[in-house]
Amino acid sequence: MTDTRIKPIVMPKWGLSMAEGKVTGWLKPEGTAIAIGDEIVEVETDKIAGVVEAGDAGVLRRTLGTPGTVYPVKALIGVLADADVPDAEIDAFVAAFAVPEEAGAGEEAAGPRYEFVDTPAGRLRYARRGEGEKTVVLVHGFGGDLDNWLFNIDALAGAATVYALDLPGHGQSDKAVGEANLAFLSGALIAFMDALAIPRAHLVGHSMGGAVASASALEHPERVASLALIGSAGLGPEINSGYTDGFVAAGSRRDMKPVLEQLFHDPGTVTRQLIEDILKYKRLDGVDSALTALSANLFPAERQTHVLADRLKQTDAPILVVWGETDRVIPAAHAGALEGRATVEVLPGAGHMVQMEKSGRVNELLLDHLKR
């Protein structure tokens, strides 16, 4: 019988094509009594560099992980436990540990990663999570793509079903944007909605994502059961183009990595694999041209074309506001320009992918949004 004093620690599973992440140093020295939501160790996977945080409260009796180290999603790391559990008791544990079957090769038999559907804005790329009742659909920011929520799917699938898409001249979606405007990328949401049969949504929008799911909502009511806005787009005239500019222009490892720094509160979070993986999606074919397109017409001279938060309080659908308060590319202060229509946080030490930065306080935001 499992001893429910005992806690482990594993290689979390962030995204759907995670298989192993390198330990590259614990936040905490073993003895410390951890609360729920404490940061614990760090972690580095192929995308992102990010923080493991405490699911459970317990003294930090084991910190197994050895930094420098790659570990396979759901290895053990470490264990926490209640201060009175013998030394031998959690010996024994750490030795009867087995790395959970559906970890590995079974969870890549039971479906693809990512599936593709075909729709009047082009073929566009979608990843699936979940079986719950409610529907919920991602929409990633400028230059992004479906992983930017690879912190954030598999939390959200525990009380959805939840697709990401990358939206039209992004991912492996297809390249060609249209008039490259925003009722464009509103108009490919419904209809990668029309094409999968989601009559009716929460939408959670990311950057440029939040002004598309705003817009939606505004243009398509009846298809949107609330919104959820991360550093989003849309609410004020602001925004750092020097940021989308640079995102446009940057074709070398040296022009683009200062670039995507300014999308983190701690600048080491970008890994060399993602600033790579990066670049080879800026060289597809159509890629630069739609960047430079939608950068254009959405966001010239450090000013945003469409700011929204007026029409958006005249609306019925709940709003959550998340927003990361050293953000460099949107300012926090737009966090407030729906204040008192919104439920609003703003979250310390995260910058503009704070739903990366701080996932865990996201996802329990979220996942209070979706029971209103």
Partner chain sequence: MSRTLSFKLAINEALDLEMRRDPSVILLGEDIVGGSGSPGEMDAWGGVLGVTKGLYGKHGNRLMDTPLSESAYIGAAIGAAACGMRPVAELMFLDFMGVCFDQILNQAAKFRYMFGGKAKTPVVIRAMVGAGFRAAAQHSQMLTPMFTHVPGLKVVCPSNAYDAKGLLIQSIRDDDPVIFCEHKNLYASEADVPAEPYAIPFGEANVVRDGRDVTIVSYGLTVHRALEAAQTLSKRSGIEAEVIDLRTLSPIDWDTVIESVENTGRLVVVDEANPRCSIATDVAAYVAQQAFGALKAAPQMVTAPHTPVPFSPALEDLYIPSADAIAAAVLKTHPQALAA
Second form
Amino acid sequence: MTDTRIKPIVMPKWGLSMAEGKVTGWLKPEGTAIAIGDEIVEVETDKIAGVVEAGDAGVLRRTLGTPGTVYPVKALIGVLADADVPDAEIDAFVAAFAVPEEAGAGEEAAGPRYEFVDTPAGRLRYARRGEGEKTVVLVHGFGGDLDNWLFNIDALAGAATVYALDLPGHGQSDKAVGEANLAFLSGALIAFMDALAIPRAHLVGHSMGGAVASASALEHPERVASLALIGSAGLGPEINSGYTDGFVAAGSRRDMKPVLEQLFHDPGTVTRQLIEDILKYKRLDGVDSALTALSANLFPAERQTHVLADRLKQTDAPILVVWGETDRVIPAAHAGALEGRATVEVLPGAGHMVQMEKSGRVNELLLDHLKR
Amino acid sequence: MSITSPMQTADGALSNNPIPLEKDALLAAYRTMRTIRDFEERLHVEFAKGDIPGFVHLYAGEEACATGIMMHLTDSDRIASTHRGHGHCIAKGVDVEEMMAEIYGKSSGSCRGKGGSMHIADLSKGMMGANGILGAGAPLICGAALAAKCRGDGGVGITFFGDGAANQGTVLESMNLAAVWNLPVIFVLENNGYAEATSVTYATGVDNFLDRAHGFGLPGVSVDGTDFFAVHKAAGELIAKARAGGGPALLECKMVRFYGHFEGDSQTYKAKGENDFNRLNRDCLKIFADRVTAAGIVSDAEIALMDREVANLIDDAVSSAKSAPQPTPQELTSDVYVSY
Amino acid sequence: MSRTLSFKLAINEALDLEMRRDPSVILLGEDIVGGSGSPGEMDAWGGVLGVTKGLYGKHGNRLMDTPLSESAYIGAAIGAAACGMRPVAELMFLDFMGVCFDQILNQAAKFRYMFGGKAKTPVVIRAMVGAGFRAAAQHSQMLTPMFTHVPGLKVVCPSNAYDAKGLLIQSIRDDDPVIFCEHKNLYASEADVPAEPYAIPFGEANVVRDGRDVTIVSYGLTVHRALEAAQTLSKRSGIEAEVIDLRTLSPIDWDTVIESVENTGRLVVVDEANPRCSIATDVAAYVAQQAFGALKAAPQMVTAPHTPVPFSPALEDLYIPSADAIAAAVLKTHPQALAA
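Show the same protein again, this time as the form predicted in complex with its partner chain rather than the form predicted on its own.
Let's see the whole complex now, leading with the same chain.
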């Protein structure tokens, strides 16, 4: 019988591909009182380094995960409990803890990791999670893919049917990008929704994906229930072309690393595997020309071609704006562009990839936003 | 017919057959042969002065072969040449000034001074390179012919090799490959009687090279290589057949080498008076000029005019080669992957 | 779309995709189709180990079985490359270079430089390398250093299916001759391989394991032995080895090697080739010259012994550098770990 006052901290599962993770360091010592959302322990996967945030409150009674050691997903790495729970009970809990078996054959039961759908904008890859009445579509940014939502998609799946797609030219979708402009990308998003018979969705866009979502909302207001714009393009004129140009130009690990480091508040987040995965994408035929064309059309010379803030102010759908305070790609000042019209939150200690770096808080904000 | 020694005069060199070419073509043929001759004679002189680096192998005496064959080709037909390649280059249309500059090792050379006499090439003219490796051109020209066949562009490939390289495995393997794939290749055996200093009669197990062709299932034709018209006619037939998909063939041109294997060769292995005899009796240029003037198609004055023009061309080529700049030190490491 | 694919099928897919993309890509080799002219079925073999199996059905006569005549068909591939095709020739076993080396060494490798940058030779020569197949002395050698010694050649030796596909596509698109070495004992190994075409640039080593204590540099099969050794060392001695897969030996990614050694201060090079004048000596010498100040211990080399490859499994198993030998070499760079 498990004492409900004792809460396990387990190795998280970030996305379906994650099987294990390495504890890299505890952010709180044993004995610390923890509130929900507090950052407790740092974990690194072969893809990315992240922070486990508390899902429960309590005193951090045990830090079992040894830094530098790899644990399987759902392995016990720490224990939270009320201060008055005796040590003996906690030891018994630890001794009795068993990694829960996944229902069925794991991935198969959860459906395939990815699916593909043919649209007029090409064959697009997407992931689908959850069965909620509401529909959420997650739209990644320039050079990104659906895995940019690794820390968000499962959290949102409890409240909605969540789709994350690879835009044309990105991830494993077709690499043709038409005129390589915002209209093509937002058209592709609508085509994606058409192909999957999604009449109306809450659009969540990151960076360039924010501009894509915004353009879709402006062109097809009837299809967009709400907008969540994260570190979004389209809200102000400035953009760090050093990042976008560098991303397009870099062909080697050494060139790519400093470029990707600009994405994060903590450059240490960029692992060797993350760089290698990006390079694997960039090596695919057609990617270079797609990114070159998109970058030239959307972000020429430190300027964004489309600033949609004023038009967005004229729309009715709820808008959430989230930014990482130390965003080095699109300045956090742009968060103010929809002040008064949107719910705006700028998160400290996060850079451009705020939805990964502060996933717990971003997920909370998104779930609140969906309730509106 | 047995393998001829250079002292023998081939039959039919001054045949009385009607001349099958128009005057313009005859003038062009003469100009090419004269250009090769003057180019080589001048190199003989200049080399002795010590201005030319390395070594050169002269084609003088063999001009009718290169010229008679190349007149059937366009720039999109390919040839693979030999160490004795100046004549092939000139007949295939490589720029004479650039060739001379290349032989002087200058940056204005055909290969920017990086190839030299033995590696002059101009792919834009279908000249795939002189070659310092005997017999190496045969597999390469199979590839060129294969490329033409894949593209269906009707192109042919000609590989030249001497009686020495005729014994290289590459040549024999290539004859087989060309037969197996029915490639549009003509194997041109330039038999001047000497592999460097060794006689063809010593170094070859068969009495007749055509037996080699037959052994690989190739038709073979042997002609007097000092007779431009004989070469031109035989080559024309074989090339037309190959172009039309009729497959490869061997063309043996029996000819004479006025100079040694390379410049500086004392040629003591030759018979006494052999070079003089050949100059007098087996000079393909003289044979050609005599025949076209005797037929009244080309006048002595026209020949003399062309001789002067060619002499001027070679003079200009030598003086411009001499005054051309050396390659810059950066040229040492350009045009190749350099990792250090 | 990405899925698990074997090294062998990754190569097959690379050839298929490039043949679809570029009509100038053709395949030549002994039994790469298999059954040509025979009474039974075509595509009987698809290469001796079935690497090209099925491509005949998709691309027909763009795959050509050759006579057992390496000089001729390797040379033909090179000649066709010089004439605008992008041939991929299969040499079956790299050991067979002995019968066609002139075409690689003196022809393909030289054209671009020797012709002053005016020629390109986009040929790929695929061949099996390496021991462990009980194939004895003439079918098992790791002859990579023979080719890295030659300027003008590019030398590739992938360690996994993902790299095999991307490096082969790059090889076909590259304008220089590429020697593409396929370790026969890797053919069955599997990796995640995108279905789309992609090219891995040359001269970009892959850091396959991060580590702070020692740099292990290798390529081909022995990358896996190095990883095995690294895992053992991590568990037993707490030594964290950084493992670098060179991927391409010419060009070679010196920057990644030097950067790593500057971090770790220690170097072990693992090379399946014989020890003299090998990739191992090359890397050790370069690091000693460029990063001497960073070295905390003498660089170590783990190579095959200086013997031919033996036949007996008992002996051959001793021939290829083992994970134990690599771990032992790493410990030599950590005297304090040895003492403990």
